[in-house]
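Just the one chain here, the form predicted on its own, laid out as structure tokens.
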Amino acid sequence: MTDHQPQDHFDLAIVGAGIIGLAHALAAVRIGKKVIVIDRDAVAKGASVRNFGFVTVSGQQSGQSWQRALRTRDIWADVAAEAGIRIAQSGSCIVARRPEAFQLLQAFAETDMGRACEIITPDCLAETMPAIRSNNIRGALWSPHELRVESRDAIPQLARWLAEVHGVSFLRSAEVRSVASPLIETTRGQVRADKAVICCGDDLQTLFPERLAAYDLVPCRLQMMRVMPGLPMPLLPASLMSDLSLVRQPGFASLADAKALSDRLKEEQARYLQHGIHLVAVQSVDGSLVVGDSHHYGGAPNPTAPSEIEGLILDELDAVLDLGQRSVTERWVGTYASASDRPMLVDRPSADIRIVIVTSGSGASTGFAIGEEMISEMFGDQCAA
């Protein structure tokens, strides 16, 4: 990677290396800016690393969140193409286990967010995905929408394309102590940069806690897995989710029908609405599955992974897939800072400076159309140059 010099001056420093420090340092190479990424971790560890790679646009809020995720699949097109990057998985299936689940997707079809989506039978979906439990499925929605890659490779892949490709600099083990445009101050010395964008994710006390304190963030902890089927089967040809991911999506909950649908599920998993659980399925070229997951709000996050909130995601899971005598073969956590009023988070310090934190857990599916927009408010005209 590009390593930086003492002695070098940047159009642009980010702190934090993931994925949406990397979406803002694309937007501004491509506009032809001098760009460091400075990150305390030798290599990147937390969110971005630690989630599906699941570049979701059907579920999105409607507005401005869903014609974000559309722009940021597209670059993630783009990027995959010339980065290396392997496309795992192309578009998703939403299952509906409920009647009140498939009429809420039936709806969600005819909205302007669902109009290339297609609504498809049990048999049909049997055909295109053998170890589906058709007998348990009224039918499915199928968006051609999304796209997912294996964030572990993906991000080290798409960070050194940054420094082979476009001459990102990256300063790495190495934490901020203070941003005032033009000097940082690092545990590694000092970078100067007329302009800077602090990408923090869930670190909220090391830079500006003051300004970030106002805005009532609080720690959302997940629990995932890796999941081995006990029966060889085809790669899934997309994402799965099912009648839980409804009622937490905006783009689908917003909907009027969704009130049934909670309601029902109330009642039925009462106990899967506690955890914040909704089933996310992917498959691995090895045939595993990446599965997940739940969601806790506030307080300290708990490191461990407990036992009843993995079982019931594999509940869920066997109830949508027959995979045999499956197996966990891995366990993980990650969190991300959370707001319950907005998709995500800008303050301005100053002119020069952006605090850009994605707070709804979709920074790899609106990350680099995010990017764009900040990029173009900081350099305003010289975007169009």
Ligand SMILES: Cc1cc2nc3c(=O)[nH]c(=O)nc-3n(C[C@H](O)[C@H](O)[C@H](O)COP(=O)(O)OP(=O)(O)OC[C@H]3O[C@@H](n4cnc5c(N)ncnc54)[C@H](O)[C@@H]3O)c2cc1C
The other form holds:
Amino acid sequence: MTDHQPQDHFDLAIVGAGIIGLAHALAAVRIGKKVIVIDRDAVAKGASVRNFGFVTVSGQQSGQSWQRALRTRDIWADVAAEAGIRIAQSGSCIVARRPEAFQLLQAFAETDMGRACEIITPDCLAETMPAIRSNNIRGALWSPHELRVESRDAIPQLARWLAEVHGVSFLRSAEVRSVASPLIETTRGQVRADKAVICCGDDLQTLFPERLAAYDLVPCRLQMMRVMPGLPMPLLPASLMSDLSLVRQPGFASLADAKALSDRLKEEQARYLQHGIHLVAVQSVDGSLVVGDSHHYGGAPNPTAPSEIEGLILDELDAVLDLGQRSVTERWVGTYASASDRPMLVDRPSADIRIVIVTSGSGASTGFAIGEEMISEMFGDQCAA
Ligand SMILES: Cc1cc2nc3c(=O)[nH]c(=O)nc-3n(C[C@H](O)[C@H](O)[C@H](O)COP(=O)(O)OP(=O)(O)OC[C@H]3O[C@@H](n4cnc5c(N)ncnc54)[C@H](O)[C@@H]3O)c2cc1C
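Can you return the structure of this protein in the form predicted in complex with this ligand rather than the form predicted on its own?
Once more the chain from above appears, this time first in line as the rest of the complex follows.
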């Protein structure tokens, strides 16, 4: 990777080499800026490599978030082709186990956001997903918009491509201690840059902690696992979700028809709701599935992965897919900074510094669009030139 020389001067320094930092780097190099990305870790370890790599469109809040997701999906598709990042799945499939869920999917399909989506029957679904328990489901919504990348590979590859093809400098294993452009103090020396964007993920303590405290952000902790099916099965063509996702994802949950489903889930799956569990299952090229997740907010995030939660997620998986004698081969947790009142925050400590945090657990789905918006705001007319 390109390393920087102490005498270098950059147009833009970015703190954080997760997807949000890399998205800002891409937007800046696309308008010809000289960029450095600084991260305390030698290799990515944050939320961006712990997630599903699921670029979700259907399910985003209508309006700006949905538009950002569409734009981000398009950029992912372009970047994947140019940078040699494999698209592991295309589209998403939300199966309805209950009539109330099916009714909600049908209502969604009638909205502007649902226009390109398709309602499909269990039999039709079984043709494309033979492992689906078609007897257990009422129908499904097929959305064509989504993409999935294998984030553990995609994020390092995206960084390599930005360095090698676009000349982005990377300063790794360097914690940024202060940002007062043009001077950025790191544990590996000073960096000079006219402007800076801080994409610090869930680290709310190191840079501008007093400003970030004003936003009432709380850590959200998610439990994830990798499951190896016990039966040979063709790769899932799309990412898979079920009823519980419909009451978590704002694009569905904000529809009037969500109430009946929510009431029924409170009776039948109260424990799941208590742990913020919904099912997302995506499949890797070796046949294993990345399966999750749960959501616990606030407090000191528990680094362990309780088996009760894992059991609940697996029960929901088994209700939808027949994987035979499946086994859990990996377990991990991840965190992001969350806010109950906004999907993202932009703080402006000065005219040349921005702090950008996606607070809705959707950075892989909205990050590229956010990067474009921020770079346009910071460099203004230079973007149009
Ligand atoms: C388990 C899990 C599953 C998820 N699934 C999805 C999904 O499928 N789809 C989706 O869209 N979203 C998903 N999300 C949310 C998504 O992963 C995040 O919104 C996104 O990764 C946030 O990216 P980021 O770059 O802000 O943070 P991070 O990836 O955490 O990166 C922040 C980086 O900043 C660095 N850093 C911070 N402070 C400093 C400093 N002072 N000096 C130097 N370096 C610093 C850190 O080392 C880190 O590398 C999921 C999140 C989790 C936890």
